[in-house]
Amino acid sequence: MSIAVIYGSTRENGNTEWLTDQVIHGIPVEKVYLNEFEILPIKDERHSEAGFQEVFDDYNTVLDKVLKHDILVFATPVYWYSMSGTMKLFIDRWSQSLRDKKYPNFRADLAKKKAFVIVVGGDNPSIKALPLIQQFKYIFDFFGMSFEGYLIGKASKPGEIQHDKKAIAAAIHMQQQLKEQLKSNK
């Protein structure tokens, strides 16, 4: 069992990033910083005759670091009311994935997956970043990944999470989950 942290923020060190790092404290995880790489908006060609065509990024290098993983942790600030464009990005391109010859069993990989989600704003998110919430459950459901949890916090400027008491404690109650997960299934 092994765990990737895929961090949706443009913001180094900021306080999804904090928050995130209170939840994989002493647990193996592969960290994977979605700002450090170049992905490049879908092109939607599903409907095109020759269909999606190659795209010279490094999404695809991205998606094969998430996919040799068990447990996929998605941590992102809340932007407008959804996940950060970033995160986006990365998300739209599993469209083309799904018909991409390179990954003929991505569908089938993710359903296999185990999925947690760790947001952050500032607007009363425990209310408004619901909707964010659904959206991770639209898509784990529409592959069949098993949405084990999430986890939102408040704060808006540098540092505010941390004076956060209820999602710091969730965040220890988060982590205790992952070490069961990585325990019962070793």
Given for the second form:
There are 4 protein chains.
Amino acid sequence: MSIAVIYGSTRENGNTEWLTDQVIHGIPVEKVYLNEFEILPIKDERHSEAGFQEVFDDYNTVLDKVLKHDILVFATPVYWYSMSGTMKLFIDRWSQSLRDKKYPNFRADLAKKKAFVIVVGGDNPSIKALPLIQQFKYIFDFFGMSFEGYLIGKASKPGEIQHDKKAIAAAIHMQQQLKEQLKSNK
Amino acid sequence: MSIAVIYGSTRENGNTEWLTDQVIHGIPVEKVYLNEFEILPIKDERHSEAGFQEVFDDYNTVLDKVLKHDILVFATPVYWYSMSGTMKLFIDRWSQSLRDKKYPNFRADLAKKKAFVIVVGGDNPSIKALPLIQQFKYIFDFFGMSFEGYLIGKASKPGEIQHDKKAIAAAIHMQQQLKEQLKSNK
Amino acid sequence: MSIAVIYGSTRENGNTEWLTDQVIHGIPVEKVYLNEFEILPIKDERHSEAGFQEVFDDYNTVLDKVLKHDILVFATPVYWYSMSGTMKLFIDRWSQSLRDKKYPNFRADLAKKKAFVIVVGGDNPSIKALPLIQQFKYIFDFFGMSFEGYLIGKASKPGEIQHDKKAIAAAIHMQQQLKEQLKSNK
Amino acid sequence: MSIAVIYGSTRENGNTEWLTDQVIHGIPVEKVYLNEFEILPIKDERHSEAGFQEVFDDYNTVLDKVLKHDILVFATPVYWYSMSGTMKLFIDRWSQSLRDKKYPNFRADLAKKKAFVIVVGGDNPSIKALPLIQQFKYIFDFFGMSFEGYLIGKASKPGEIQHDKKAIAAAIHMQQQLKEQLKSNK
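The form predicted in complex with another copy of the chain is what I need now, so please give it after the form predicted on its own.
Now the full complex is given, and it begins with the chain already shown.
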């Protein structure tokens, strides 16, 4: 039982990362910072004769990192009421992996994962990030992944998240959830 | 009064484009295919001392095309229950334009636009694309843009959209809306 | 194959009824006006020792009318961004029927129904009625009912619905759906 | 500065009440149990010549209790992914009060209130109660009420809520919010 944290942030040490740190404090995780990799937009070739063409970027490297783990924590700032484009590029490419012979069990593999979501936004996220939470739910349902919990923080300026006591309390609860998962499912 | 259609598709002549064609049939528009341009993920430098750094890609070129028009039609396939990453990259960068001296009136300029949305998805979009519609609403509200209407088509395989009679009927209605807008607000 | 229309309106010949008339024009249906019946609020006795007590009102009469049919059209004005209290009282009582020996197959019976939804609201319903549509989806999913389509009209004052051309076009489409259902599944 | 808790439950000492007790522990509130009163479904007479007719039930009594307070806590079980019919009947009648000469400042009065929401549901409420939260938001926005926070608990059988550690942690946070409100705005 191991954990990957997939970061969609584009700023280092930002609010999303800080809140995620409260969750994973004292827990071993592999951190995957998507913005350190080049991931190109998907080109929809599902229906072209030759199918999806190989793409020369870091997507498969990132995917391999992620697939090794049992628990996936998606941590993204809320950009325009949705996940960051950086994270969206990564997830869009799943459509390609679903048809990639290198990943013959992609869907079944993801079905076994447990998912957590951490989002931080500046504009009333406890209401305006709810469509994003619903979208994550639909994504996880598509694969049969279990959606174990989500956490919405409110912050805009650097450091502001440290004043969101509600989110911090919820982060500590998510930390306990993660610890129990690690224990019970070894 | 003029119209820009902003395409988020990554496949040529796909279902989204076909449905959009039903809407804009006989109406002069400028078509902006986002996937023909290089638009890099935003780097959140809102809070760095130097602010946003100039990015050397096609974003400003695209933005300039869009800003010339009064009516913006956002046409995107539904990828993972949300707009395509290609379109998300474009919209994410608006955060930069909001702070860009080259666009001192960016927010006020967008406030004057009228927005339409056309989305096409394969997995029960009349329900599962609703969070995406809500996100567009929040985006337009942020700027004070008027959200004139949306259209949800159902299709996955090439050409499948042509069987979605409900979407086609709604497309014809949207066409009339556009024509009335063009007439009344010259 | 037969159709029940379940009205949640509290005003006669209102906008919701008018829009529904466009849908059912020329189609035999049984109309069930919930406001003509007394339906008391559910009393949650799921967990009391004696279970649900018999309620002396018209609920079972109404339910029997509804269950005879294969296609259920729920037609309700949008009151405070949700179905009318009149319709909610009816649906809330389904929790009782799920445990009522008189309806041993209640859940399985509903699973076979096809559902349509017609709602009319005054305050930007194409956006603000979407949570209501999502709730109907969850209700139908609970039973395994198939959610065949929904229709959102905009109107507040008497007669105003007649100006909602988009809803009228969609009503005609729903009419065709109903006719095809009646034909194909005799 | 004073607080009313408006209960939509139909069972005494249920999960919703228990969770609400965690929030209001040690805080003076007036409890309004809607199911102890007779509140009839609204009859939409907005557009009839004579307007709304007087209704002989307990609605105005309940409304008067509520309007005395500055902070309103809406505590309802989730019935069919929405507020209970009992609570819906109460809120539906607000349309009447908006036009009632006895309440000439109804809208302005509500605009000054601060609102909290506590909901408890059995079927994945952290996702499936989100449309209900969005509806409360629209209701509060209509009046210009400030939506201070919401709390979603998961429970079905009696007492089950006591195992929802996440909700309990959030309840304690809401308690602190309430205490701060009481202090700061005397």
